[in-house]
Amino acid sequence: METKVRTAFNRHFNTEGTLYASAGRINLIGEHTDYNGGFVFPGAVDCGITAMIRPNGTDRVRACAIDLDDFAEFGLREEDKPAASWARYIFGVCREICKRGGKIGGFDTAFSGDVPLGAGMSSSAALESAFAFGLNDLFDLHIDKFELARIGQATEHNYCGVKCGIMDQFASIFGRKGNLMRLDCRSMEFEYFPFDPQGYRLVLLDTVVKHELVGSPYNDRRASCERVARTLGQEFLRGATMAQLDAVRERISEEDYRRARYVIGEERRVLDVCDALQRGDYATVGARMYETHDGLSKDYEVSCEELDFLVDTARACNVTGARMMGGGFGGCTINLVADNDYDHFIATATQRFAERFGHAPKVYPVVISDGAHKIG
């Protein structure tokens, strides 16, 4: 990846710059909880975005998207928003830095990535984080890591139309090799949890589908949660109990009730998993993963036939835990598999999925790695 980016940068700009990298992420449990002020439990993975950046002494950005074979040039003012959707991520990071008083100039850049697109591993957050981290370093801005994550999140909100929570950018910035992280999305306190599950493996199975839906189902679910929180007199659903939710059931829609029921249950499941990991109790970790999938599929309604099929196959193969991961409607399942069951599960899931849907899922073993960093 480094050689590929270096070569492309030199070809386009006839010089060299500084290399930066940021990671995609997995989330063991805690889905759709970050924008509700709840807990998430992500880790950075060994695939991501690598970018070479060099200040060019102008007020223009010249950017090469190597994998798309595309090029964009734009200024740093609000009215300079580029047409290409991929370029808006870089432009948004620049604008959010400027809004915070950061002084940056124009730069040349080329970037490439190996985060599987559409798999729920947050290639967009990896892109935002690579540039936020890199520009902070190159222009000596002294922005702290949490603010770098917020810059990525604000880019999604203000320039890409997705009202995401903070988890993806947090994981891309703060990731540490061999550790998962429990983040409290209300207080922004976090804790590293060493993750080296002896006798088990984490693996993603990618459905290789992404169902296009009318409107923005992600934003719709966030709006449901916000309506229920207001009814409860809270800013977020975080901390709400089922008793409180049941007490206002007649004042909210059935759909909003089910959305909130999932989120309230997921808060408890994240804490259960953290406790279970510290005991080495992987049976409980797996059980909570299955419960999360059932809630995402039935109450939150962000699963799809392909994801449900893979989770059902995992159950049939006695996999310890499995659930859909990410925003939903396609992408990956994340699976906690005992070593002795791994080969049988992968073979069975691949064969059955191909028979049902006409193509095999992609298999991505998970390696927990470092987040944003400077390569040199």
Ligand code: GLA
Contents of the next structure:
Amino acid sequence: METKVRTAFNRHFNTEGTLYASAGRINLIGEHTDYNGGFVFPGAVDCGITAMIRPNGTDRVRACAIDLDDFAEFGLREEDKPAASWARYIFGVCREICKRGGKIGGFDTAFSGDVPLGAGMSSSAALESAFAFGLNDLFDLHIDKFELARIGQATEHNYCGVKCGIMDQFASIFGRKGNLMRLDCRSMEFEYFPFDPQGYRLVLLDTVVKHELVGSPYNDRRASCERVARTLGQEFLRGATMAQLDAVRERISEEDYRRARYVIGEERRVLDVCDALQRGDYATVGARMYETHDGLSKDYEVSCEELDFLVDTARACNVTGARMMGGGFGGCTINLVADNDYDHFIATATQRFAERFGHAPKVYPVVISDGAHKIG
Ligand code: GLA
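Show the same protein again, this time as the form predicted together with alpha-D-galactopyranose rather than the form predicted alone.
Up next: the whole complex, starting with the chain shown before.
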């Protein structure tokens, strides 16, 4: 990937720049909790975005999206928003840096990525992080890492229409090889958890379907949670109990009730999984993953037929834990599989899924890797 980016940059701009890399992410558990002030448990993975960047001394950005074979040029003012959706991520990062008082100039860039698109592995956060991290370094801005993550998040909110939480950008920036991270999205305190499950593997199965999301079903879930939090007189759903929720049940819709019930349950499950991991108790980790899936599917309603099918197949194969991962409506399941069950599970899931849906799921073994960094 480095060579590809270097070559493309050279072809377009006839010179060399600095290379930066950032990562996609997985999330072991703690889904749709980040914007509720809750806990998430992600890690960066070994696929991401590689970007070469070079300040060009003008006030224009010239950007080449190698994989799309597309090129965009735009200025740095609010009214310069580019038409191409991929370029808006870069533009948004620039604008959010400017809004924070960061002084950046124009630059030339070429980038390429290998995060599967629409798989729920945060290809967009990887793109934002690569540029937030790279521009911070090149223009000597001294923005701290949390703010870099917030710049990516604000880009989604203000330029891409998704009112996402902080998990993806956090993971993409803070990721560390071999470690998951438990982040408290209310206090923003986090802890690295070395993750080396003896006798087990994590594997993603990608349904390769993406049901229409375009911000709204996601934003709609978030709005439900905020309504219930307000009814409870709280800033976030985080910390609310089932007893409190039941006490306001008459005042909220049945749909909001179910959504809040999922979120409240998920808080405990993340903490349980962290404790269980420290004891090496993978049976509990897996059991919680299945519970999360059931909540996401039945109460939160962000799963789909293909994801449910893969999780049911995992259950039928006695896989230790499985659930849909990320925002939902398509994308991947994450599976915690004992070494002995691995081959059988992958073969069975592939065959049954293909019989049912006409195409095989893609299989991505998980390698927990470093987040955003300079290659040089
Ligand atoms: C998307 C969002 C995240 C998070 C997850 C669900 O990936 O970008 O902020 O809310 O969905 O956990």
